[in-house]
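The chain below stands alone and is given in structure tokens; this is the form predicted on its own.
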Amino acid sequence: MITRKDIVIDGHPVLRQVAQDVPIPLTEEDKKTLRGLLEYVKNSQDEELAKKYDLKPGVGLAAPQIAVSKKMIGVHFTDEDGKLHSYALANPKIISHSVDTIFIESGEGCLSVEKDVKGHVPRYERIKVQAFDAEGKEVLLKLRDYAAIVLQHEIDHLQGILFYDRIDKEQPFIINE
């Protein structure tokens, strides 16, 4: 089971790496990681089971978080519609995506970024992505709004990218047209 300690945190290298396509089919051993990844999100919003396995709560991870230099993402929230996104994604890669772009209000936070960072992290609204689930069936997705915010975050991990990347350091809080 994934735990808060096998998180790295910002500064360790593999964060900054671009990580390694995942062959498929996937080995044992990648199929173990891609549901621990799945199955770390889910506990630690689980409230007893976060505070059983000092778990620090989190609606994604990527396999570099865990020093795992491997394309392999976990995700598990609900959307703003209430619907529940639980994925374990191989490979994922976004095909295509809108010209608009979003933001969180109140910024976005990382398992491996202990600092407070803020400023707006723009986002594409909507995202189509292409991956690859456990058993090596390729899954499409297409994402809008939160769900899109979430993937992207987790797949610029896969690149080396933190979320603090893309914030505009002359002005944060700038909202481009």
Ligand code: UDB
Given for the second form:
Amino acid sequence: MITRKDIVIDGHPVLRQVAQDVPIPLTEEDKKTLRGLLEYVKNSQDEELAKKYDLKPGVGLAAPQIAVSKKMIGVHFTDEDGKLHSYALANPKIISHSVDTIFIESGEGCLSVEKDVKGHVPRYERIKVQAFDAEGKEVLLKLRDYAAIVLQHEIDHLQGILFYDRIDKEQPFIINE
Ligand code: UDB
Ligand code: ZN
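Can I have the other form now, the form predicted in complex with this ligand, not the form predicted on its own?
Time for the whole complex; same chain goes first.
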């Protein structure tokens, strides 16, 4: 079971590596890792389990954050319309996106970043993601708004990108054209 102590913190080189594609169908070991990522985010949102196992609550977790440099992510949250987004994805890829960008007004954080970096993190407002589930079945997702932001944040981890890389250094609160 993944707990807080398995999550690596900014400064660990694995967070800056480009993660490896996962062979499909997944090996038993990769399946275990993938299910573990989703299990972590789910459990972390259960107050009792989070307390019992010392889990920092989060909405998504990427394999590099547990020092596994492979393209896998777990995401679990309810969006602003009450729709549950619960995914365990291997090799997720943004296959198309809007021109329009958005950002979370209050900025982003990260389970792997302890410092508080303020500023707007521009993200595509709408994305289409192609991926595989734990069973090796192809998954196509059409996402917008907060769901699109979460997936882009997690997919960035697979490229070695952290949210603050996308903040404009001169004008952190710039509103893009
Ligand atoms: C998070 N949580 O889990 F707007 F219901 C963040 C942390 C770093 C603050 C724990 C979060 O954004 N929760 C949230 C935000 C809302 C509404 C709501 C819950 N992550 C996951 C992470 O670090 N993955 O690698 C960071 C988020 C920043 C933007 C998307 C993911
Ligand atoms: Zn993160």
